[in-house]
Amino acid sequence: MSLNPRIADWQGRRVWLVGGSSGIGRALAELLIRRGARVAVSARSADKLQSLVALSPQVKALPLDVNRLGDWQQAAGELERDWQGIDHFIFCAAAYRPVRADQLRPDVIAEMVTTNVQGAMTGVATVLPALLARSSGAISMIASVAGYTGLPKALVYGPTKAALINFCESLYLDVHPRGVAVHLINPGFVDTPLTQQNDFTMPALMTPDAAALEIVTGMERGDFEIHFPRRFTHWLRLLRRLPYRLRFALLANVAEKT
């Protein structure tokens, strides 16, 4: 049984897309496109939204940073008023970085936890009303395999992707009862520009189109948590179950690794 409604048709939707400049956020804008969705296509580069914008008539541009609550009142009220709202918010921005114990710093902590977390909470609050309001739509948020359990050279990131997968388990309690969809979504690695930072092996690498794939397939099923591939998520899901002397002695190994 699906968790949210199913969703049968893209066309003409209004799917406001943050992080759309790259990586998975990127191949699922042209994917919606392709589908003749509308959509609104939101990151810092402007340069980069143009190309998109190119593709079809029905993609508009809103350049914005996530961490600055003005951008985020300016482009909402934009929609507004040239769409009359949206249907669909997706939240794909991110930060990564690497980090192990002895490269914690605070600028690190802060970029990602600023964007990763404060970020897309000020981009729900900022569409949830109108949403709530019409009793309608759906918000999807990308987090990560990488918030299931401690990992390493997830020391800053994971924590900032499980407070995503708490924030959508909570946000989908409050909003389903009042006809907004939520959608969690959990990949495991992509070939991305954050990715390619990683200096080890990724296991069951996927390339963006592949993840966006996987993404537009589950909202369409109506599931609440779309995670992949599966033969490495099915794997992280089992460890996480573990008892924490068994899953540390296991992650200890990939730790020497990395």
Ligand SMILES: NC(=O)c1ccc[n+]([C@@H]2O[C@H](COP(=O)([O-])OP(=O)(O)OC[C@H]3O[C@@H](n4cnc5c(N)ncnc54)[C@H](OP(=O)(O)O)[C@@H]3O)[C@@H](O)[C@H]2O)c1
The other form holds:
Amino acid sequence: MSLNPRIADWQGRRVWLVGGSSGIGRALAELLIRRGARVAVSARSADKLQSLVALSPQVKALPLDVNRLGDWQQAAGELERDWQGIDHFIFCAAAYRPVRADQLRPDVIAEMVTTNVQGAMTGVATVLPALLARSSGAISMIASVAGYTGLPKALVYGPTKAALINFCESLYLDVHPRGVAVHLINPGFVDTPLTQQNDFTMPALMTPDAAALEIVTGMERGDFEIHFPRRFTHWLRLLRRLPYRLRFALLANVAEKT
Ligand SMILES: NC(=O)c1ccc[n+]([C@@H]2O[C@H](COP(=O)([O-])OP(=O)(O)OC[C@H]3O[C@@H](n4cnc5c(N)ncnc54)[C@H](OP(=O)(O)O)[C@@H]3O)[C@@H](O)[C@H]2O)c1
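Let's see the other form, the form predicted in complex with this ligand, since the form predicted alone is already up.
Starting with the chain above, the whole complex follows.
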């Protein structure tokens, strides 16, 4: 039995997608537009959002910086005024830099922790009261398999994603009984501007379009956790269950190669 209600039809569903200007978020926005959803897209790059608006009269651009509280309030107010609220909130925004121990600096920490954790939670805090009041709707958060276990070069990014995994688990316990769905999305490697910074070979690398299809299919099935590609996430899920002695020995090998 699925942990969330299935989504049978996207036609007319009011989706607010934050982090829709590039990569997975953009591919997801395009797919949802093709499925007939009304999509409000947010990110800082207003010009890139406009190119999505050109695709359909069902699309609305709401430029915002997830680290500015006033931006959230303004965008939510606009959605309330123009669409009388939303049915589905999807958070795809993130900051990423590969970080090893000798690169750990306060500015690098602040950028990733505020955007990926505080930004994500602030977004949920913005939309949740209205969803709970109506006892319906869904919240979908993109975390990452990097949150499963400590990985090389993910000294700050990994913990932000682990925080989101924990946040979604906790949120589900509170809001599922009150009629609001929660999807936790844990992708493996996807070819986007974010991962183009990586200087190592990424196993099982996917296209953003393939990732978007996995996400939408998982939501339609009513999954709580949507993870992909399975041929990669299967191994990481196994790895996180190993005792530390064995896990560290295997990961030390990976760390040497990256
Ligand atoms: N690519 C992967 O392999 C992979 C794997 C696992 C998880 N993920 C996760 O998937 C999500 C999408 O990542 P992606 O790979 O598609 O990366 P991406 O192409 O770099 O997309 C990141 C998005 O976040 C937005 N963003 C960043 N900082 C923001 C801010 N302060 N305010 C508002 N928007 C902001 C960016 O737009 P602007 O710059 O225009 O603001 C962009 O739309 C992220 O949560 C990422 O952690 C990615």
